[in-house]
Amino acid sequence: MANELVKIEKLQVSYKKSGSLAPALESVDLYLEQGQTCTVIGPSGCGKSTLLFILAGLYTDAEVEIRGRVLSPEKRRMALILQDYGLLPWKTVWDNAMLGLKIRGMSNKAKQGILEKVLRDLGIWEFKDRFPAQLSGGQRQRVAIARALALEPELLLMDEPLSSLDALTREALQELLLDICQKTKMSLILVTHNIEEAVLLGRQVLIMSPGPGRILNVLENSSAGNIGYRNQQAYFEQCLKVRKLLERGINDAC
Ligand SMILES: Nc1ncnc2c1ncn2[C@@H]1O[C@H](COP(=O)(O)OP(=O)(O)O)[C@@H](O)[C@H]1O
Ligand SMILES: [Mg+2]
């Protein structure tokens, strides 16, 4: 398909551990079109981070055995945000946000202009000379998001990015992410273990079960991103559906 961004077929991943193979993902399919959002939800240890890392091309053959087809957007612009923000404590907000561009040798004047706009859009421009320790959790997460957005990614991969934030900050950042996706047509794959977050953000919700990680169900959730969805009956019903599927998956795995 013309606007296909990610295509994974029958992905099988095992970790190499002292001469043997420990399966982490089994027969995983994932298809994402440009501009779409996808959330991945499942219990701890079901391979969510592994899936993101494979997509980001971060594993080498020495560490894992990969079988199946991964047509990931390697040649496209992609950014990954990890759970712990990945900020360097000795660098200012500006330098931390500039890091991604620097690593790619793209920290020229034009890119600095882009970063300034991103910091302003995210409401953290006034903190540009502060250090991470002088920021709240929500502000730190915004710096991590700024670092990723400065790369102008087509695809943003996020690994439980909002899990350590308080409820209101978390909601504000969820809205911000939806807004960015809509304005920039950026695609998003976000891993979470929070049901409400998965349903709010993903137009496609992948529900995973452990031992080894499999996709139990793909929930079509086309209202994600609509204004006011958080307070609608349809949203609560989708949350309930995901909860039941997750419970069934965990019971089956036990
Ligand atoms: N680098 C690694 N080496 C060996 N095993 C790993 C490694 N990373 C993860 N695993 C194992 O693979 C499985 C899936 O892990 P992970 O992808 O981190 O799950 P999740 O993010 O859903 O919690 C777990 O059983 C975990 O112990
Ligand atoms: Mg994880």
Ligand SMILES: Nc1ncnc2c1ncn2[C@@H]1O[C@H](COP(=O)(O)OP(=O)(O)O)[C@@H](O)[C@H]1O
The other form holds:
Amino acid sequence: MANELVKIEKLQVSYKKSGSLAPALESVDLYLEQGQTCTVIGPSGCGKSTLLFILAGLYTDAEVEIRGRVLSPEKRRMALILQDYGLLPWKTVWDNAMLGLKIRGMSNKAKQGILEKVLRDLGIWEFKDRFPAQLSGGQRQRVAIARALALEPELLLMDEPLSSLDALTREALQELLLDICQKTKMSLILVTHNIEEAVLLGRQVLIMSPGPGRILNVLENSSAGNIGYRNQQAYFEQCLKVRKLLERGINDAC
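Got the form predicted in complex with the named molecule; any chance of the form predicted alone too?
Only a single chain is listed, so you will not see partners or other molecules.
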């Protein structure tokens, strides 16, 4: 593909368990174009999070290509957001969001300019001096997103980032992610257990088998990214299709 950003082919991953190897991922292929959004859905234990950690460069024995080059820590232009937000409770919103920029060794002036814009864009500038315990769940998630966006990544990786939020906050942040991806042309890979979320956010929906994880289906979902998609008949039909494919994969594994 001319605009290919990520390429994984025939990925195999196993864990050591009780002195033997337990397979986690089996023959996984993944291709992602620049600016594309991809969601990954499957039953618990199918290796969805493992796949994200490999893309983030946390497992160095797995070969992944980013822009045609084998992934290595010094070449990463990506950010990872975890389910529990990963905020340090003793640091303010500002200091938590600043963390990635500090690790990259940017000058104070450059860091401040980048971070102020991101916090204002996400609507949390007024909370910059608060600590995580003083924020709502949605606000804490915005801080985690701010820390990631401040790094100006090509690829944003998210591991069930909205699962603990109430329905309305979750929908608001889903729409925020869509807006960010449209404005920045950033690529997104998001792991979720929620069928509706997978269909709303992913122009490509990867449906995984029970562990060891394999990609059973790659569902093209060209209407994703349109906020109004949530209210269209095509959206409900795609949700039903994903549900049936998931059920079929689980039943076939039994």
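Worth saying up front: this structure is predicted, and the values here are computed from it rather than measured. Under this definition, the rigid core comprises the largest set of C-alpha atoms superposing within 1.5 Å between the forms. Positions refer to the first chain, counted from 1.
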Aligning on the core only, does the CA of Lys244 end up 2 angstroms or more away between these two forms?
no
